[in-house]
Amino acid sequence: MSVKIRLLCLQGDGIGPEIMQATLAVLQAAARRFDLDLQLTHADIGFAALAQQGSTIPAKVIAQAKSADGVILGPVSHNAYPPVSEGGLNPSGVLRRELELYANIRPARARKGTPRPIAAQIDLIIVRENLEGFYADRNMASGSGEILVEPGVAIALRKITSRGSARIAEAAFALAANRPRTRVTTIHKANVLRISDGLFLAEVRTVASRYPQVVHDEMLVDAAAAHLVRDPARFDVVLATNMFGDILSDLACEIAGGLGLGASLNLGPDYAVAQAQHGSAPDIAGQDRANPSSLIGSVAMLLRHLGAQAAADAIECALDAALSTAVTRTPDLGGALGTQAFANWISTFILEH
């Protein structure tokens, strides 16, 4: 009996259409191989939606996302959008708020044969709180988290709550409990941000007490950045607030081979959104040069979350095979395959293995 999966596809801006096309080719190959009943719906966001509907993420798209089993979200050029008052919303931030996607799961793993700047092994997952912190577009019920008090004087507000801290900690410890090393490292700056990070740490420690099988340590964010470069193998599951997690996950992905490989999954109580870690790269858009590995890997995470374990494993195995040699890599990793040729190679590998 086939597994029915309803996905909403939002291709976004820049290289978004290209890597979405490549990702869907791989997804459909996995569906054929493992008898998945895929029901794909497409909707415009970003500049395409702004031109047609006056908003970079229309209300209809949010409703469609809530009715799907999962969402595949392409990169967006939100820094280039007009002001919010003119429809220039950040689709990623809006979906995170509207779908309550409080957890951003970002793995960083060195794949055999893939060139990377540091020889040390890395196989970790950063669990990033997704709805609080210094992010002005998602930490207030009304208004912005940034204030221009007077010309030359700006203030940014950081929101940390007990509820938000406890549930992201629960996600991290539950994940670590099912990994071989069963370790969580909590990142903070409580020596300076004594109240907000103090609250965060208090909630994390409470959750940690319920997982005696998981080793727990704590590390200042600046020290964590240094240790990631010096000895990334010491980390297993890394738990962090929003901004610290955002920064460290990019660093970890670069160590593992580059942001083009950085998969991520946004999770909430009811919804899940697969999203590449990188941006829309408008400078190479339309040139068939973009590496779609990040979005392909994100879709594998989404399939695993939805119970299609075999299909997810097959996609990961195919990615490992493609990235292991320059002949089947994209130009950013010293290869010669274009975006679509890379996806076609992976698709063929899935169908033949």
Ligand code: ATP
The other form holds:
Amino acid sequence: MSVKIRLLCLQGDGIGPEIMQATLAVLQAAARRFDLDLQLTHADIGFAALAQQGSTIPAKVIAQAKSADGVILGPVSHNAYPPVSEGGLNPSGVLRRELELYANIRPARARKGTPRPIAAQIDLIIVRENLEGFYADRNMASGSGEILVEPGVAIALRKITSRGSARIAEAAFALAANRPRTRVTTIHKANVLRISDGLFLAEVRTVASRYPQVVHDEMLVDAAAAHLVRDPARFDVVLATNMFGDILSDLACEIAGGLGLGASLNLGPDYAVAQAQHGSAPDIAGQDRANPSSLIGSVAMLLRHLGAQAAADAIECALDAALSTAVTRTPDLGGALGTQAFANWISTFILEH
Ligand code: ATP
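What would the structure be for the form predicted together with this ligand, rather than the form predicted alone?
In what comes next, the whole complex appears, and the chain from above leads the way.
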């Protein structure tokens, strides 16, 4: 019996359209190979939606996202959008908030043959809190978490809650309990942010006490940056508040081979959104040079979450094969294949294995 999966595709800005096209080619191949009954719906966000509908994320897109089994979200150029009052909302932030996507799961794993010297030692997953912290666009019920007190004086508020800390800790420990190394490293700056990171750590320790089989250690964020470069193999699951997790995951991703490999899944109690870790890379947009591995890997994570394990495994296996040699890599990793040719190679591999 075929598995029915309804996905909403939001291609976004910059390299979004080309990595979405590549990802959907791979997804269709996996659907054929594993008899998935795939139903894809497309909607505009970003500059395309702004031009036609006056908003970078129209309300109907949020409703469509809520009625799908999952969403594939392309990167967006929100830094270049006009102010919110002119329709320039950050689609990624809005979706995270509206769909209550409190966990951002960001793996960084070296694949065989990846052209970076320290890459071979890295295989970790960053579990990043997604709705609080220093994110001024989503941590207030109304208004912004950033305030211009007077010209020359600005304040940014960092929100940490017991509930938010406990549920992201639960996500990290549950994940670690099912990995071979069963270790969680919690990242903080409680020596400076004594109250907020103190609260975060207290909740994490309570959750840790319910997982005696998981080794737990705690590390200051600055030390974590150094340790990631010096000895990435010491990390398994890395638990972090929003902004620390965002910054460390770009670092981990580069150590593993480059931003073009950075897959991620946003998760909440009811919804899941596949999204590459990187931005819209306007410097290479429209040149068929972007590496779509990030979004392809994100879709594999989404399929696994939706119960399509065999299709997810096959995509991962094909990515491993393509990335193992320069002949079948994209230019960011020293290869010669364009974005779509890379996707075609992966699709063929899936259909033939
Ligand atoms: P944005 O304004 O949307 O954040 P950005 O270019 O400032 O875009 P990223 O998109 O994260 O930030 O890109 C950082 C660098 O990594 C750029 O040089 C970009 O070309 C490169 N890069 C990002 N994603 C990819 C990719 N999928 N394939 C190849 N290079 C990439």
